[in-house]
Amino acid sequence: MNLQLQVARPYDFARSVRDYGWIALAPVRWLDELNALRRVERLDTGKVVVLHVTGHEAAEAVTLRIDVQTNGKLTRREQEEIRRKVRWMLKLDEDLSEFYQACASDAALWEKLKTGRGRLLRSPTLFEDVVKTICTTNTTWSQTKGMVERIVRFLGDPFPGDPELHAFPTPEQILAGEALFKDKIRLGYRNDYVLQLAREVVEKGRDLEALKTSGLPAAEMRRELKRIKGIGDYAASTLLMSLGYYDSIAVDTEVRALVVKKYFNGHKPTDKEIAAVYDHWGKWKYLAYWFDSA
């Protein structure tokens, strides 16, 4: 089955996709023969289904094809929460027209960012984000990218048309899985974290999914973040971008690194000092910093 969405230009599909390191992330990949988005999605009703996504150029707006794989039929739900999901985790709804015109006094930033790129890649769920940040955490990149592949390995539901792709898991299916995590899944102390997550979801009607609606000032979503277990303020920071707040970033040792080569001169700034390179983009922020270190 083929679905599609529009996208008021300017969009830039396939560059924005893989700006942010998620498109490594089970079960997310991206196909460069395709030029697509691959994702592996449960959907409400336990069906698992392939999208496929891919860009396609016109005068006035990018259309987007999801080409979807399943066994059997989709109802209209379905097909509308396909296109929900997809529109959420590519941050379609975003307007970052003003960010465009911030950039405008910057040349070479614009002429990185002027054909519609800064909507970086998120999950269907900010279940799944929480989870994949805990998994970033004190870490690096290849074992972050190794712990993720094997939550969905071992928990995730697999696709009855290929049962090597899997889905990515609910917090029940985390929660049923919890003597795998110690041997087969081993996120070190993270198990600890994710299944506490979990279990609140599941057992105490932790509502994470209302936050991306909530419409919380920053400062009390960063709060209401950083209430959930393994969550400092890098990893807060992490999830407000997901979430569309760009008004802040965690001086961490990448921002760091980046900030004192490219703009002190091997003077060694404070934090304050470092963060303050960035103020004049105001709610821009962390999207100024992501472009400028890329």
Contents of the next structure:
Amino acid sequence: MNLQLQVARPYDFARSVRDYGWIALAPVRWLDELNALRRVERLDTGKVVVLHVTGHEAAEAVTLRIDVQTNGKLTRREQEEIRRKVRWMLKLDEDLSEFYQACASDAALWEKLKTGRGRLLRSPTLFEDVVKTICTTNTTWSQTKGMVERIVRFLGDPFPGDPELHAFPTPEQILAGEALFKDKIRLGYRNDYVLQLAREVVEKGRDLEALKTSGLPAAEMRRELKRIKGIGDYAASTLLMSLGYYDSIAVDTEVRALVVKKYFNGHKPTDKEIAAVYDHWGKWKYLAYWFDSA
DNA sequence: TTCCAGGGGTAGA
DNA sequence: TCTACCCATGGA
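Could you output the structure for the form predicted in complex with the DNA, given that the previous block was the form predicted on its own?
To see the whole picture, the full complex is given below, headed by that same chain.
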């Protein structure tokens, strides 16, 4: 069966879902031959489905088609859950019009964004984004992909129609798989961070997902995120971006490399000088940086 | 072997 | 608030 979503233009589906590295992390994949985003998803009922999302241009809007592979019928509630999760993953409900306006006065940036980019991919749950972000710290991208792939393969529910495909595990499933972390999943010292977070969610009722709609001011949200063991300044900024707060940039090795090369040819700037490059973008700093480097 | 990758926790100042 | 040191893992 398939479900549909309408998105106001401008919206560049194929570019948007690939603009952020999350497109390469299980259980998400981009299928070139179909121009589709594929995601294996475990629904609240426990049913595992495979989603193929494709974009279709029309005059006034873009239609997203979600083809759902499933065993048996989907209830109305399950269909709504899928729509809700896809809307969240693709950030379809964020209003970027103010950002686009600001970009219009920057020719180079506007050239990249005018087709409707800027909605960077995220995960249906904040829990998944936190785990993935922990897997990006102090390691290489290829190792990050391996870590996430192993978490999904060893702990996530398989799709009945193809046991090679797995969903992202719930906190409960991560906790239940504790014994596999050291020898199979191998996140190094990150094992303890992921397990501790899962334990807090499962056993202490820590409600990460409530943060998504809390509307907390950025500073308080950052404080909340940094209460998670393993989340420091870089990871908090990454997660703030995921949650739709774009007013801070984590000056990490990537940002440093881009800014030094592009704006400071020669002398070595401090992190404050680097951050100041994007100051005039106000609440849109992260997106301005992101597409400056894109 | 040694270094280090889109860092973070901790102890000690 | 700042610094030094440690942290598993695997590729270069």
